[in-house]
Ligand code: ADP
Amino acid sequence: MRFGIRTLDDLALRGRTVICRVDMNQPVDREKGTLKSTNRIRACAPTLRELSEKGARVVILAHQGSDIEYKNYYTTKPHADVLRSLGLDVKWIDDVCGPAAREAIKALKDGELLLLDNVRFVAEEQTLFETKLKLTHEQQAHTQVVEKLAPLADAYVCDAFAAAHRDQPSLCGFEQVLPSAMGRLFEKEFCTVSELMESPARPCVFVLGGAKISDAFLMLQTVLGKGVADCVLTGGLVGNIFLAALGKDIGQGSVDFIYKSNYGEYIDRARELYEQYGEKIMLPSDLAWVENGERCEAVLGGIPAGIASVDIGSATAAAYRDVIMSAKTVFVNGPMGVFEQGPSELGTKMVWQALADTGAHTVLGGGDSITAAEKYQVTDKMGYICTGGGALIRFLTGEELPVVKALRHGSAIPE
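Where the form is predicted together with ligand ADP, the structure of this chain alone:
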């Protein structure tokens, strides 16, 4: 047991049918029917391997795509191919909890693995269902996916820390009826961030950029309020919102973008946060924008009226580098600019290089932040890469994650 949750060491596995919920959600290349990245699949493979080697009959549940962007829903078939390429002998079936899936589960032998199709093909698993109906965990136990699959299983393992902020039946419902545990990846990610929050080596620096504004501000309130953060380096849209809050002229294009994205209310929040914790919050001193395909930079005060800033400037990046170099813990979520494009990548590139060079323990989370680390080939220089950006940032807001709560419940159910 760690932090009140069973680990794989606390579950009997041989001959047991175990439902294992993983997060293998990856960008899909629809034309080729393949996945553009296999990060998350590689990350959860050790748990699946351990379950199989210890003789469990492993039923794998996963989602692919989100209903908010419905067109990116996709089958989990290519994920099975990736798992096979990693040496796991996985069967796959194009059914989630219907008769075909249930027969295939009943036919499993010790050590065999079966991947079911995209669990979000079931309506109750969709984010819209989650946000509109807000089922309790007890109610989630009475959804199709849990009622059809749980009776065939002896235990439930959740290895999907990247989805731990979601409140959906395949993530929180099984723990109401089955003895539960966290998988190895969940254990590593959850325990790492829990320990980081409890007692970080200091100075503890937060690098906060990107575009997930509501979570970013909740998180700032918590890490500053609890005294976890000694310094926050702001960039991306987060930085622009702070600058706008302090009345800095950041270019009308940037201001328009903030309002167009419905983040206007955060300007007031940013002002309040800055009034209270200003000495711990570092803001960009210069910004970059793109004109005719070329990168342009100016210090605050000299920003042309019409521009939309897409990166921090190089003086800011250099100042941030110094802070990162003398830190002991650095937590990172969200790039400093639109790093996907050449002219606006410099800020992210320089800061990410500093993350690679510092002696501090670095924790990096978020899909785009990880993509940036890959782009600048610094992935293996990071202390710890967390597969879940949304879950990580929600965790850092101080709120108990729905899946953590459910796992604590399922950890108390006797085997």
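Switch over from the form predicted together with ligand ADP to the form predicted alone, please.
Just this one chain is shown here; partners and other molecules are left out.
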């Protein structure tokens, strides 16, 4: 048991049916019916392999697609194909908790693995259900997915640290009725970050970009207020919001995007944060945009009217590199711009190369951050790569993650 939570070492597994919730959510190529990345599937495979080798009858629950836009939902069938390519003999069924799924679970033999279809096909697993009804963990134990599957299982294992900030039945409900433990990936990520955050080597630098604004601002107040962060390097939409809050020229197109995306409220919050901790927050001094397929750069104040910036400028990237090279600990979440496209990738590429070159202990979190590391072939040079972006940020706020709380409860249930 670690941090009050059982590990796989604390569960009897042979001959027992184990529900294992993983996070294998990956970008999908709908035309080809394949996944664009497999890093999260590869990350959870060791837990599934260990459960199988120890004789458990493994029922795998996973989601696929944004839980904000239902049109992004997709079947987990391609995930089963990837798991098989990794040497796991996985069965798959296009059902979550209906009669077909329950019969398939009952038919499992020792060591067999069964992947159910996308758990978010069940309404109670969707964000609207979570945010509007706000069920307690005890109430989640009485939802459809838990009531139908839990009676067929002997234990529950959560290996989805990337989703640990979510409060949904497949993540927090089973622990109310089944002996529970964290899988190897969850154990590694939760314990590594917990130990590191207790006493980070300094200077401790946060690199914060991307477009997940709510998570970013939730974390910023805590790490700055508690003195965890010695410096925050901003890029992407995060950087643009701070610049807009200070009245800096980021291009009218960027300003329009902020308000059209309903992020206007964060401008006031950014202004307040900068007034309190401005000496620790580094903002871009130049920005880039794309014109006729070519990259263009200008210092703040020199950006043409109507332009939308898509990356930090090269001078900013060079300044950020200097900070990263002198750091002892670096937390990273979110790219510096639209790195997927050549003309707008320079900022992210330069910063990620600095992360590879620095002697600091680097912790990288979030899907886009990992994808960028893969693109620039620097994954093996990162100190630690965490599959969870939102979960990592929520953890850094100091709040107890819903799944962590649920696992502690389930760890107290006798086997």
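Residue numbers count along the first chain shown, from 1. Just so we're on the same page, rigid core means the largest C-alpha set that superposes within 1.5 Å between forms. What you see is a predicted model; the values in this text were computed from it and never measured.
In the core-superposed comparison between these two forms, residue 303 has its Cα shifted by at least 2 Å. Core-superposed comparison between these two forms: CA of residue 129 displaced by less than 2 Å.
Rigid-body rotation of the smaller part against the larger part between these two forms amounts to 9 degrees, from C-alpha fits.
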